[in-house]
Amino acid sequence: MEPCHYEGEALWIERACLTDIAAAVGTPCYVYSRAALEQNWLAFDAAFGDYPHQICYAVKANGSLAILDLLGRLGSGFDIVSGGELERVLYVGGDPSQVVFSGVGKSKAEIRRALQAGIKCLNLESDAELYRVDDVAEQLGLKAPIAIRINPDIDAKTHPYIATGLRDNKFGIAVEAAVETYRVACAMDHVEVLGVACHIGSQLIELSPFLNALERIIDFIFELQNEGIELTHLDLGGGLGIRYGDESPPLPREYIVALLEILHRRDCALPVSIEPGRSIVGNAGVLLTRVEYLKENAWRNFVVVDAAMNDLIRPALYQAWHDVLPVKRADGKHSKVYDIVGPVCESGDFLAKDRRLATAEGEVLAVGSAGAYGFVLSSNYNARPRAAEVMVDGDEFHLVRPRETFDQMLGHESRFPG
């Protein structure tokens, strides 16, 4: 559960204390480490050393507006995949020429703003979404700079949900096809290729699968290079894993000198571009929650909190573990095993199953690696407000994101009208 850690009986984030973070915004809360974030940022920044290279922050991981401008900061590029992304960019001063803007559904809408806004470029992922970018660019008189994106048909090895580079998966273009992909794209008038684009799944903790893709691409690019078509970039996407539980996922350095020595093995000096998420904000991140009941019986004993589903939704939707530890360190003598459980009307509404704790009604507890896919998940499912967000910096905490009030969430409906 970095960056936390107890002091004493409470658990502290950098050197805030948990306990007043909760008593001073209230709970659910998400709390973000300015240091993590940083610290994770640069630890894949510096182990490219001198290579030609950028790192484009996944922005679906975590969007908060705070977050972006701290990366944005240190001169993190962004990949996106919605207008609405790039709109969250651009709010926070993000530079568009350092934007990649992937996702199999792209409206024409968003390829028009994406290219007046002048992003560095675009990953396409199908032979119609080809068309309607030259389409949309002849529009507008421009020239629209492109990737595109090859599926390896590679076993990520993670969840079925998150993995996207098997031939089953709707993401990308098959290798055996995306070579008359890219004749077509380089005879249009309104595309610019440079690049070719591959991004196998989220959650990885081996590296074999990110070499073995690797391997695959530089095959292709060799295969284009017969052909007569030079690119001027490699985007290796995302994907790194983090530790939840008992993972032992590569650190950033172990990855990308692994990238390294199979590009220089294999002779292929294009600069490299890659796009971590949950690896940067994961970790950085917990979710802050109330008891408001124990609720106990002969087959099972429930902690009921005031997070629920909605606010976090990786259990229910991924089965995925999450570390709870309370902010008030109790005697470990009178713990039970528990359920954790939120008040939304489902089953399925759960933070954390089978958890040994020692704990009681108002105290809080801390839901660990709850900084990728939280929030940004979040939902007003049964009608509930979603959670605060407070990022610390050393012994400083900010409000980055207040509680949305019912006057918000009910703000953009109306009743039937007559």
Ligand code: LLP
Contents of the next structure:
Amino acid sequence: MEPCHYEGEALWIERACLTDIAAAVGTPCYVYSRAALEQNWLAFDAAFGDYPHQICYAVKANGSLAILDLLGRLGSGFDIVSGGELERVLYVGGDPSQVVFSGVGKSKAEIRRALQAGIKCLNLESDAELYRVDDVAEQLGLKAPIAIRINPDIDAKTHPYIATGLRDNKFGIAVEAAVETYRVACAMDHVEVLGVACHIGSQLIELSPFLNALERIIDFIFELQNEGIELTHLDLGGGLGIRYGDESPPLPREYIVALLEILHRRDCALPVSIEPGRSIVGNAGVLLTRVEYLKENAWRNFVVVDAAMNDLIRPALYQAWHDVLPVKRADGKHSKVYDIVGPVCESGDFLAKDRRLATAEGEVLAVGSAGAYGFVLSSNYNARPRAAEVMVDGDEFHLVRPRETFDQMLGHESRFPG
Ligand code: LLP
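Could the form predicted in complex with this ligand be given as well, to go with the form predicted on its own?
Let us now look at the entire complex, which starts with that chain.
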């Protein structure tokens, strides 16, 4: 659970004590490490060396303004999937010319706004979308920069909900069909064909699916070249996995070096964009939660905490495993095996199962590797306000999103009129 470590009995993140943060801000609360976030981004950047590249952080993994702001300051580009994510990037001064727009269902309004903002590239996922983009660009009197996302039919060997590169998935255009899409695009007046894009899934813990996808894309690029279609960039998507428990995914450096080796061997020198999300922010964050009750029956022991599936849905949705650590280490003698559950009225509301812990009412627990797809997937289910978010920087911490209030939760609704 980097970047946390115990000093004596207390759990720290950078040089800030998590007990102090929980006391000051309350729980549930997401806590991020600026240093971890930046190191993770810089690891990708350094691995490319002189090779022309662009790192477009996948905003969907965690779109909190403080995170976008810090990454933007490092020079990051952004991968967005909605008009809302574009507004977030623009709000923090992100450079639109470094933004790529992915997703199967872009609305006309989203396409219009993205083109007007001057983003780098729309990654298109269907012929219908190509025609729509051409139309919108014509109305605006400009040329839309595009790439086509191809679906290479490769098994990413990850949870089926987050595998995207198989032909049964809704994403991309099959390699066999995509040549024709490029022909059509090249003949359009309001489209400028820049590149090719691919994203085969998320939380990949092996290199081989990435490398097989790259080989297939390079074959495809050569096929286009034979047709006289020259591309100027290659977007390889995101997907590099992180360590939640006992996985040992490749390091960013190993991943990038392996990609560059293939590009070199295949004599392909196109500039590369990548769209990492989880591998930048996942292990830079934890979720703090306080124990409300210990509850036991004849069969199981429960720790009922104040965070729930509305705060972190990954265990319920993907059977995801997150580490759980006490922020104040207790005497192991009294440990028991517990399910760590929230207050939401569903049996699917658990953060972890079968964990040996020594804890007590009022203690704070840290749920690890919660920086990616944590806060962004949170909701107001059971009318629970959304958690606070804190960014730690050395020995300081900053409240970057206060806990949602009941007024904020209710304020934009109205009673039935009349
Ligand atoms: N690019 C595209 C086109 C994507 O669809 C995604 C993730 C990424 C980049 C970033 O992938 P990453 O580097 O973060 O793996 N909610 C799920 C993950 C959904 C991923 C969706 N697409 C989870 O909590 O595991």
